[in-house]
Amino acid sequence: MASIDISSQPGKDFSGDVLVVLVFSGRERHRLPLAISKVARQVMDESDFKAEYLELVPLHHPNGVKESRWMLLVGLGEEEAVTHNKLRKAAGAAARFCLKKGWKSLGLVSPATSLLDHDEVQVAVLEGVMLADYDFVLFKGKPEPKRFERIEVFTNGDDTRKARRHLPQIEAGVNACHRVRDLANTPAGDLYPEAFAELAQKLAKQHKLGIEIMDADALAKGGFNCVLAVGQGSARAPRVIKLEYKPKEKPKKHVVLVGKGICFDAGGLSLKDASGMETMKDDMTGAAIVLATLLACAEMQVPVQVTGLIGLAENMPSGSSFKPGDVLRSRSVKTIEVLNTDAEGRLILADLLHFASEMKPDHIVDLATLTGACVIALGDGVSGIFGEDQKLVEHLLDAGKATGEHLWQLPLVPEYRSALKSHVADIKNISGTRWGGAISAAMFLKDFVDHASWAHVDLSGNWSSTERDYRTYGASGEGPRWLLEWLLS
């Protein structure tokens, strides 16, 4: 990662690549140190940048500012609308325009204004630059990331210590971001059941916390019948892995965490179409996130005891693969009709849900990549949340929104679970109708719950198609970042 500074100086001296100058529109350009005020409206007054949002205009070499090679003005639009997420959006912007320039030193003037705190504003800020600080090259033949070597970020004189507390979290919250990413954006063929769980088990020894990984023979025993059936398609034996953060002092609360892991969904026998699995390698970001959220935990010494429960399983078409018409025993004993083996998720969650009640926790959440049905309803930024404690979910909620990670309440309609009445089960695994996809598998899920303080979250928002702001192509990275906000609040 690169170093990290917030400075109380103007930034105008600046020694780098580039200085990038946060600009509202109208008058407040003079709000700006002088030397660089000047440079922002002469090119204001002639019309060559009107600091409409997110437009972006390089000069090199500007007059008075001497020491940087290059300074980048970024439109913030009107102040009357700022918001955190605005400035987010607009300083990762900013970012990622100086990481494919090959720059690799960069300041930020933070902007003046009068209707966000100062450590707010800053906070913001450095945070958009350093969710855009990422590169997956992996597996590019010559893996030469391009990253930053240094981010300065200016304050012209504004108190910086307040900012400087909320570092240690930004970080945490920020690499746990860059792990999802990394999980989610490899190759199915490298991240299966087994390599993810040694993974995870070299990383929670590195950060100290509990963990325990179950194989096929132990998920048996246990009744873990559901993650079986998925998994038996493949040749890749599933895994449930349970990780355990606790803090040195007596724990507030105890949450357990529980993450669907499917390293690569074809969809079972319910094969899906060419196109439905090119990105399903990120058919395991609930695995992720819990995995990082779970080391951003025991970074940060949160006070709140956290389980973390991962399933993990291929769904793959083969001979010995779970069919349409079987009935699946759950580890609750309730019965499972499976009609449509791409509805798999759910599956490896009802053993998991059942797992984590028997914990009786004072919350559960779990985060999965559930249905095609809430991407359709929120877009590919946005990610469905359900639950009977309003509370929680209202928690969950604020989280998101102090991160800018978008969450929106989608109901649990009683009315919703007649349609997975079976014939031949006590419930079956799809309604049956295109209508309500996300509200129904939902509901499902809410079958294998035995508890009263239960949030479901459906990860609409995981994967993005296009880069945008501080979002690269590929997996977004969302949820350890207001899980973890969450958790410390």
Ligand code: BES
Contents of the next structure:
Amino acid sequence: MASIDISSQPGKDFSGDVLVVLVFSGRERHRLPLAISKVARQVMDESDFKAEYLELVPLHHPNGVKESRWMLLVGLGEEEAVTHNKLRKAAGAAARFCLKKGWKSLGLVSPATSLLDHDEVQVAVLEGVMLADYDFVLFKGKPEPKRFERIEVFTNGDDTRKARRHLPQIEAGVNACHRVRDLANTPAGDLYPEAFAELAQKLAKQHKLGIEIMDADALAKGGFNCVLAVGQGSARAPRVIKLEYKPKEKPKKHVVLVGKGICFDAGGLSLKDASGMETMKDDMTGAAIVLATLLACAEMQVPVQVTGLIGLAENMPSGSSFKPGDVLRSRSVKTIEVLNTDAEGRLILADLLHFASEMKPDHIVDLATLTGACVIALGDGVSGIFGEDQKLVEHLLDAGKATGEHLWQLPLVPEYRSALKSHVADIKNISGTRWGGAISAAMFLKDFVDHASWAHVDLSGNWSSTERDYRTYGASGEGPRWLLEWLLS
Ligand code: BES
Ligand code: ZN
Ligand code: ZN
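What would you give as the form predicted in complex with the named molecule, now that the form predicted alone is on the page?
The next block holds the full complex; its first chain is the one shown before.
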């Protein structure tokens, strides 16, 4: 982790690899801090740099900057249109540029604007850089991570105390984001249910979280027949983990977070094609988010009791796999006809959501890479959220807005439930049509929730093969930051 500082200096004496200067377009650039050198001003005056949003111009050895070898001008677009998220993303994009150049120590001149609080500007800029400061090199022959050693935000005379107060939440959120990226990017050959459970055990101990791990025998005793069925085709046995965070004071509320943890989704006997499997090591993103969020809750000592339920299995084809046509007796005793073994996430969640409902918490939120249909609907930068407790959904949407992680509400449509009717069981696991697949999956889950305040988040778009702003290739790591924001508010 880089050393981090917020300084009330203007930054012109910064001695590091690069001084990043964030600039609004239009006349606002004339209000630039002193740190801007003659060269930089010249570039701006000659209109080679218009400060359009996300425009980047590197300048070598600018005069007036005493020590840093480079200055990087970063456009913010019009000041009137500034938001925290735009600042976060512009700083993040600049940071990715610097990391690729191999620059290790970076100073940032925080922009001056009267439209946002100073401390929030400083914090947004810093957070964008920290989110971008990630490199997945665990599986490189010679790991040489492109990471920062030093990050310093300059604020030209502003009081930095208020900004510093945000630091613990930012650090906890960024660490959790990076942890989710690490877990979801790790190949399934290395991260299988037992390995995930062992890691969770180690981390839970370090963070003083309660943990219970159920192996196949315990799952059979506990009636988790759907988890067992999904996992039965794999040589790696399934696990369910229960994590517990309790605040020191009497908790204000109790929340249960439920995560889908399919360590690899081959589709089972309803086998996916080769390209459909390429990213399916990430089908445990929900589980990773639950684990990372509970660790962050402990770091932040949130005032809410949080239980994490994680269902881990591998969905593989083999002689012992569950089969299309099988009828499963779920934990709730409702029976499920399996017509497509690739719709396995909802089966695992059926058992876990029933278990969660028994705990009678205030809210249940499940997180799952559940449907390709959700990616078709919303793309790879937005998660779908479903729920009938509109207040809960709105609180979660607000947390998403505050952290710049994009959630969008999709409807639960009662009429679509009839497509899930089975001739032989209480419900079947597919609707028989491709249309509205994210909604029919959510309608399936609803049958197993015996609770008034539940939200389902379809995270299928959390993998991206395009790098954008502070986001890196692969798993986005989104989830813990908005969950933490919600739990803290
Ligand atoms: N894990 C997948 C969903 C998924 C697909 C996430 C692509 C991200 C990208 C899930 O288990 C699945 O295979 N769902 C099927 C459901 C279908 C058989 C009803 C799907 O979406 O195709
Ligand atoms: Zn599947
Ligand atoms: Zn899946």
